[in-house]
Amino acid sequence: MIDIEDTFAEAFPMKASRLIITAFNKKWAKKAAESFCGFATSVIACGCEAGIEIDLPSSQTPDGRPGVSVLVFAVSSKELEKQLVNRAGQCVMTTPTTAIFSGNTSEDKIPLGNALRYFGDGFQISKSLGDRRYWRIPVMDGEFICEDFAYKMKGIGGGNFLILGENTECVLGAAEIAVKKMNKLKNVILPFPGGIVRSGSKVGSKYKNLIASTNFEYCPSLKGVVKSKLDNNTRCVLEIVIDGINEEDISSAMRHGILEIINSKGLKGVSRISAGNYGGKLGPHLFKLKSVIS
């Protein structure tokens, strides 16, 4: 039986935006999106957290081509703007046949094509359709179509749960089962590689120049050195981190993931589900595990 610890995951407010990347076919839309989301696992050092939200059929994209919806989260509006422009220019515009559009609207605009148009060296052309404006930037395979603005919205970062068990094989297997289920949900992303992180962090460090460091209470190799939260039979801990648009989205993702593990037949070696928190000092969004799955 898997024990659900009576604790909570602690998350914090972020700025977010949704982009839609399309291409000649699904393969190239996905390649552009994967490149766009590269090195975007944690705001600790990456500047933003980004991930593929969902694949989109041609019937659900602005230009009627296969596409991918991407969510991007940052701690400030300035950083979000910087990351969107740099990643769109270096990772999407460079990918064959792609176009990029805003996937949400709000009163808070973020320059997108409005900034990237200068790459056209004076040959760029703008076109308005209704209340939306687009830029046609000449490139070597034709034109790169880019919406004038992206839009900022509120988001939440740092939702999470921990999977504890006897060995890497069983814990990783459980995490993969959860991620597969959670990746089907809208309005959330799992920003770490494959949706799973082994180097869980805590706030602060003994080294003053670091804002975060290893969460030693959950490191099996340190059980005899520090005040550990692991028993003698726990030899592996993995974490799933969730960013989402609102609390309901993150709660839903956590619930789907945890229940998928609990209800999986034949899954052995997982003993406990816990969560990473800092006593409520990091952020105002607290996701109590027992309430989430009830």
Second form
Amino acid sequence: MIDIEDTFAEAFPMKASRLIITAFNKKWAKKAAESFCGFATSVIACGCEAGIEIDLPSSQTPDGRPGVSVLVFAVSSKELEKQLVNRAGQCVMTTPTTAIFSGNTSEDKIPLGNALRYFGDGFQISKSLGDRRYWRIPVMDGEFICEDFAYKMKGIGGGNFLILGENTECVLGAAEIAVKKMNKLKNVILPFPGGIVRSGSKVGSKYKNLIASTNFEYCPSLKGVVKSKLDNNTRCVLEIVIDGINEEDISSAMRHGILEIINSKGLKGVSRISAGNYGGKLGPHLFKLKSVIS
Amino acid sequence: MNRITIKLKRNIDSELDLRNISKIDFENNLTQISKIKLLFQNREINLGKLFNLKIKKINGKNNELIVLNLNQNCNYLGWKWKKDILKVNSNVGSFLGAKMSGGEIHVNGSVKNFTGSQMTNGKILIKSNSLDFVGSSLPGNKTGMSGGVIIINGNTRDYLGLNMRKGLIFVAGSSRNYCCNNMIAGTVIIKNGIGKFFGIGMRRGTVFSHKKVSVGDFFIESNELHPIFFNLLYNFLYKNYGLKVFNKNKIFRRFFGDKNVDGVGELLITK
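Let's see the other form, the form predicted together with the partner chain, since the form predicted on its own is already up.
All chains and molecules follow, beginning with the one already shown.
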């Protein structure tokens, strides 16, 4: 029996954008997307949180080639713009055969091709089709196609739940099961490696320069040293962090993940599902675990 | 929304200037439509004297103006057309959709000269042919079309895309001489042949063609290319207009010119 703690996850408003990366085949689209989403686990030090949302078949991409949809979240518009351009330029444009397009529309534009075009050194070509504009930037394997603008939208970052159990093997197994299910959902990403994070953090530190430090209440190795939230049988805690477009998406992802663990037959050693929060004082979006799974 | 149908009462054997038809206000003052002044045989005449008028409420996103029984003497239809849909069931004269900035014009026939000249946005769809100066600049001007789409399902004659700055022209048939002269930017697709003196003074822009084009020595052959942009173009035309442009995975021979003006306009010919 897995206990669902009567607590809540606390999430924050973020700026988000969706991009579609395509390539000659799925392999290279994925390579570009993985590179784009590299070092984008947490806004604490990466500038943004990014992840692959879903694989797209050729029929669903603008240029009719296999593609990948990527979601990017940042705390400010300025940072989002900076991260998008840098990552598109250094990770997507550099990958063979790729092209990049915006995956959403809104009033708020983020220069994408509009900023990257200068790499073409005057040989870039602008093309407008309908209300969309593209840049053709000459590169060594042909042309890099890049949409003129990406678009900003509202997002939510920091949805989460914690999996507590007897040992690493069972907790990691449970987390993997949940991640597998949650990765199939649209409008959400799990920004951490493999969708799972072990270094859950709290705000602040005893050291002045650090804005976040280890969440000691859930560290099994500190039990007895600090006021712990772990019982004697809990020796491992892993967290799944979810960024999504709106509350429903995050709530749905949490529900799918938690229910997948609860309903998984043969899963032993997981004792509790909890969530990380700051007492409800910081983030406006609260996801009560019991409500989420009901 | 309203559908306004106007039908010519008589045969037009000399020039009829229809530019004021674009002043029709679909939302207000519908009763004033018949008092719109047209220019016929160099004299002002009320629209109501030349056309029968019918107004009907319709369900739809756009207002519609349907013009019946025009002929090639009827010029300036859709002049500065801004929004809404204009449908013509016959041939029409010159300056169709010139300076238009939005909306759609559908012609179920052929059109004379200066179709879509200096248009900035919107769509013109012609079922048959158009003559000279499609998407070009108007007489005395230096700037051609700078946005929008012109689809011609037949052939065109000379000076297509003269001084064109932006936008898209698709010709299902062929174009004759002086095509894309002084072109500054934009995209032109001519499925069949292009005549002589192509691309003189061309600086930028892209032209797709199926057949060999006489480019003289002022265009330089570059390399074979399968531009990914062509996939976007293919999808755009197929989704919006049901057009299939060549084969989706075509490889093109690429030419750059006009080198006499240091131009980097590109001509892409199917291989």
